[in-house]
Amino acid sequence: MDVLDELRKVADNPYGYARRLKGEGRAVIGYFCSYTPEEIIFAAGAHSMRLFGTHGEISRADAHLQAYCCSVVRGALEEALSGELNFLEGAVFPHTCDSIQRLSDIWRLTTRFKFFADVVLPVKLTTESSRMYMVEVLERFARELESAFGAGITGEKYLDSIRTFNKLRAGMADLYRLRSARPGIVSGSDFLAVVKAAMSMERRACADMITRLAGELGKKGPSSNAGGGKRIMLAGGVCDHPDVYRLIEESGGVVVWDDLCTGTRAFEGMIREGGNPLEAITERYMTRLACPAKHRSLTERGERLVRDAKEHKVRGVIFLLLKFCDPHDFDYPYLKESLDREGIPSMLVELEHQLPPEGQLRTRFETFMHTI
């Protein structure tokens, strides 16, 4: 089985993979946001796994959450209550949005997991006080992990963890650059599988595989698959639907870049491998591309979106927004205005845990491709 097949296998059944890790004695910690300090979890000897919610029906969670909460939050609670997440030792709740923050309370009251942690990072990322506060939050989180799992986190463990995640992010950066330069080199669905595997698989093994995959793809010429499509950039929150990529390609487009929580924002930025490790992790969070739940300036996100669209020569931007995701919903009008001023076409698609009917979505994508 080649590397891409291995990564696809993990992405297709992440929970089965997590159960195997648990069987090997590894504690698995769920998380919901790219601001979760995974390096600390890894240094404590545990494994972090991103939770995307469910693609099935949601019923149990509706007894605790209103229907206007986003489907990631409702879906994750559904799976916790149904026993689908019984491989977890616990979960981490960053202060990304009100829904996830309140999910933390409901999760504690309705589930029996061993470990819970609220990691409330600062919203404003431009002041020294914010930086100092973030370091204190990460120190407290490290102590909570040590107490829960009886593992002392040494300087050597921090350094090993930072190097592992730096290698993973460097490999993902190489893959993103390859796909932008030669879009047909790997299909969009396969690329999403790599992204999901990078958030689900044991990170040391995954970093090795992704580095190897980038090397192998770099030696190949582009395939004919989707190579001639109109260059598209995705923007927004969480994307867990490979059919979105397939339908874009079948409609005459090809995704060459993204600004997604489950995309470049999760992998951007390297961590300094010297000095205080928690200060180094903080530096990355303070300087990487901010999500809508964080603030560095009034115009940064729009300027970055336009810059990326121009750099990667995209013909249009497709916004994938989860319904009822307040941070991204408030962000969207301003981002669209930024693109409009530069003459970059865009369209908005609202998603939930299940996609709209395929025919409807295909028609919308085909129409957009014809207009750009």
The other form holds:
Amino acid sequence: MDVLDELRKVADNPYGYARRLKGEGRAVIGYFCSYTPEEIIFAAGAHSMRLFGTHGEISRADAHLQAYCCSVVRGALEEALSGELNFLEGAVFPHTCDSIQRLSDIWRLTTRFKFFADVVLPVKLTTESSRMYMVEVLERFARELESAFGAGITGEKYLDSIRTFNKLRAGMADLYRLRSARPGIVSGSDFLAVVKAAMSMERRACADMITRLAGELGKKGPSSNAGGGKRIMLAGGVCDHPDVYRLIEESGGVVVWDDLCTGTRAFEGMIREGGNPLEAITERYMTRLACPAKHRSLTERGERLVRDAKEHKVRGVIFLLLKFCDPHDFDYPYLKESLDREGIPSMLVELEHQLPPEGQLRTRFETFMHTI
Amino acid sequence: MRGDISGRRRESPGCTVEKPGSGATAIEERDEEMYTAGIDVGSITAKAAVFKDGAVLGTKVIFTGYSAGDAGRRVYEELLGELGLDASSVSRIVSTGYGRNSVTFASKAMTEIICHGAGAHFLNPHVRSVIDVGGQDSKVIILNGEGRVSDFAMNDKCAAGTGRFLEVMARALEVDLADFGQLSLVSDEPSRISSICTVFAESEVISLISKGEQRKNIIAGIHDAVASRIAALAKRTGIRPPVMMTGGVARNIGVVKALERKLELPIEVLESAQTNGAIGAAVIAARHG
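Switch over from the form predicted alone to the form predicted together with its partner chain, please.
What follows is the entire complex, opening with the chain shown before.
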């Protein structure tokens, strides 16, 4: 089977895949956010599985959460309560946004998974004290994993894990570069499938596959629709909707870059291979592109957005924000102004677990593509 | 400013109107002998316009009904019949509206945002913002000096504040929707409608009726509620004058007046407001020869 097919298969049915892994004796741990130190979970012998919420109806979760929580948080609790996530040993809650923190408490009160961990990360990512604090937080998380899964994490295991994640991220970086150089080389929905697989699949196997995929695509000639669509960058939080990519393409656009949690923010930055592994993992978080729930400077995200948009020669930026995602909503006006100042057009689409009616979304995308 | 039903431009205070076919409008490249058509299939009505020599020859509005494709064909054929034109004399058709892709015989489909912008710019090149409120959508469109769309916003997920909302209220009040505008203008004390949801707002209206509130005041309250929704969208999009309102709801003088108060800006409405999207589509068809 073709590599892309295999990755697509995992992305289409990540829970089926996770159940099989569990059947093989692997502990599966759910996570919600790219600030989850997955490298430690892998080193402890467990498997980290990103949870995106549901595309179905939400009813059980609303008994515990306010309607103004985002659909990822509501959807994840829904699936935990419905039994859909019974393959999990437990879940990790990094301290990022308020809703994830509240979900952490409610999850513990309402579900019966064996493993549970809060990873209380610092908010500021610039100071020496936050760096030292973060290393301690990661040490504590490692101890929790060790006592839950009964194995000590040796230096060798850390190094193997860091190398695996570095390989995976290097492969993703190659794919990103290829897509920017030859837009349409992989369709937007296939690219999302690769991203999802990289967050769901057994990481060693996945790193191999993504490396192979990048190698194969690198040898391929220019894509059939190269130069056809207008170059678009996506910015925002979590986007788990292949249809968004399809509609952008059908409206005359082609995504060449992103600043998404389900995108570059998860894959940017390599971890130093050598020295204290937890310090090395901390260093990546301190230097990686920050999410709006973290802080490095007042203007860094805007400057970076403009820089990426220019570097990848995009005609326009589409913000995909989850409805009720406070951190992103607070950042949006200033990010838009940063783009406006540089004459880079942008549009905003609010997403939930279910997309707005296709006709409306299509009208907005088509109009945007026409105006840029 | 008032134009005639065909959408031909007339002089208006404070606006310099170019003579058809002259000056800097985008139609200058068109073929003088060519007929073009625009077909706008909306959620409630389908509109058609035929354009030649820089002028609108005629427009037509019918109900869309079940099939968007059939409505597009029918409104077009009926208009051609009224104008005594043969389909073979129309060189290019642009379709628009939510049913634009169902008009299979059109040369091209463009979104209604682009077409309303083009129509408004053609009819009055000074317009910088267009508020288009149709059956299920409300849109705010910002135009640059060349009449190109520079920014836009539309309602999503909820049809409160649109034509369908007004239809529901007209049914509850047993008043012909066409009389809504004039009735609301004589209101001395508009009711307060606080619900945003169409269904809840209807219940609120029914409660007001049972309390014996006068129709004119309820209707004025409904118009205020609709105008608030549209004004919020307009302000978020950075509306700037001169403002034109288009779409079927622009025919309701009560909504227009309420919106003028909320925005603190005068709003221009042409007789051709409802067919503005179809006119814009026909103008674009001419431009692209």
